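Next comes just one chain, in structure tokens: the form predicted alone.
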Amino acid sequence: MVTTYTPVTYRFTLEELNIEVEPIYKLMGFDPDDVHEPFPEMIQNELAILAPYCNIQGGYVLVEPVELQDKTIIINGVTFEVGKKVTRYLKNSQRMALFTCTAGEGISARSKQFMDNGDMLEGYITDVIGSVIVETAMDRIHNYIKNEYSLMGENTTNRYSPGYCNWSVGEQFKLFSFLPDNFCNVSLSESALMHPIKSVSGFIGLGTDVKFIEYLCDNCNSTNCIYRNLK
């Protein structure tokens, strides 16, 4: 039986996140220094009115003990088949922060409504902004974890999610078994997809000897990864 861990949660307003346009441009495939109208105006207009559609929240539980093997990570008796790369990136972790974060359901609903009405470009822009919002919120939480545990002499790794470097998305079920039900209003479908759609989850390793490694996109086969598209 999985031990109950104490969750830590955060909420953000869109204004607090101070979303930058550069990652939006990059995720859309643009050179940030060479973006022409109507895109800058459309993005700024959408950012100006998106706040009521956001329900931005996230959090984590800190779990231990952890055991890292060649291709697996074992947390309190639960084995995660993460593969060699993720295991290597999380090397020397003494415990893990298992996290989830979401931009909320409203953004995806707004994007879908645009597309259903034939406004494909508006829908696409809103969808991309939703992706950047959730990653920006998770960046904040990641930094909170880093700053808090550095005071205790611990370092943090980068964050890694099911679907990254051939880590099966199906392992979401194991990850979510450590989180409270409907944690931060995020749930899983039967196919292990998160709802709301604009949500992320994964591991952050902590320990005195762990290292933060930038995402090595050239060594990864994933073509749908947001980190590759933002590189």
Second form
Amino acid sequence: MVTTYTPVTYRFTLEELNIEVEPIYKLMGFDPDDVHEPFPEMIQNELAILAPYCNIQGGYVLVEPVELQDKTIIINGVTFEVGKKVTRYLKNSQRMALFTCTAGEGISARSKQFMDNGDMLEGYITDVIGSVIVETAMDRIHNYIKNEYSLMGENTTNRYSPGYCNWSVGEQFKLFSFLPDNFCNVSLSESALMHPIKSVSGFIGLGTDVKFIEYLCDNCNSTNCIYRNLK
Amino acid sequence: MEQLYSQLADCIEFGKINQAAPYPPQFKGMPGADELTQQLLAEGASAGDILSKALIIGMEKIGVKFRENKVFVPQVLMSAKAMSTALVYLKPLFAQNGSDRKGTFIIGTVEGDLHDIGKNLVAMMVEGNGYEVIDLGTDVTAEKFMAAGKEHPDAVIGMSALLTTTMGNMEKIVREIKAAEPNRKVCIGGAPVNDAFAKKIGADSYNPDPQGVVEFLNAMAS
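Mind pulling up the form predicted in complex with its partner chain next to the form predicted alone we just looked at?
After this comes the whole thing, all chains and molecules, with the earlier chain placed first.
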């Protein structure tokens, strides 16, 4: 029997997300207290005109029961090979929110157009802003989940995604099999690349005994992760 | 003349595009890459000398700083912008005299992968270091790399991948290129790959940063 899950979705405008420049500076590598022109002005100018290029939406399905083993998580007969690290972080989860979220196709298209015209810096700035938009939107959804389940005495974990913490990006296919087709307009290519490119997906664990880890990066030795010490 | 070369190298290193550009603050009101390149040409400097005595010097310095985490992608892109401004004047002259370039580099992101910021960064650093760059873009198949290789028989091929799922495509592409042209030099880069992977798939070089690619190409060219 095919189990279907009830999806929960959200949409945001760029204005609603009230994007801050600090995470943009950090993702570019800068110390937020030591950023010089022209970068702050270029970022502000781009933020001011990006709204029409955004189609920000995200959502999740809540799945249970979940079975956590040493290196795997089994949900409704599907085994996720998440590795030891992620199973440890998701320890004690009684249920999980399987999510995706996107900033929309327009931002990536705008970034690509800049780059195709040789304006690499402008294209890069747009790309980084797109990353921050999708993460900020997902922060909101994460908070909605946290607030809703805290009323029932449950906690939430951090977000964990295929492609990070040694969890293979190829596992996206299993994750997306739990989501409705083209959920929030996000789809996967043959190589597990999400379209639109500025999209995220992953797991959030829920339960009375799960933990949110404040300094997750301290426990990871990846040196090329774009999220390293971002939060 | 030497003073002008040195000034232009500084403009490239610090990303000073032209006199009107407010960045970097310490160069405010001073001539930038645009004006200095024109001045050097007007005073009789050759395109090759401007490339080797100013552009390459500036790009090497910013490349090393980037490797050492002293600057970040936006500053490298500002340098690249200053370099591109200078190249607008030099490229037509290179076309007249191809020997001014150190060699040709074909670059692309492998089939199945659409990430291109790292690839673009490498392309710009390599161009600024005196090479002609043929950028094939993203989602590039073995056939496309090999077709470009036929047009540029002495070119080195570089390819990048950001996804672990496209590392398999990278392996396939490298093996196909090497099967057809065993002497063709191929280098790889990208977040999920490393030196061991390069050796396993038969690539000639793995480089974790753009300056490493430049150093590999310089070693091949010397």
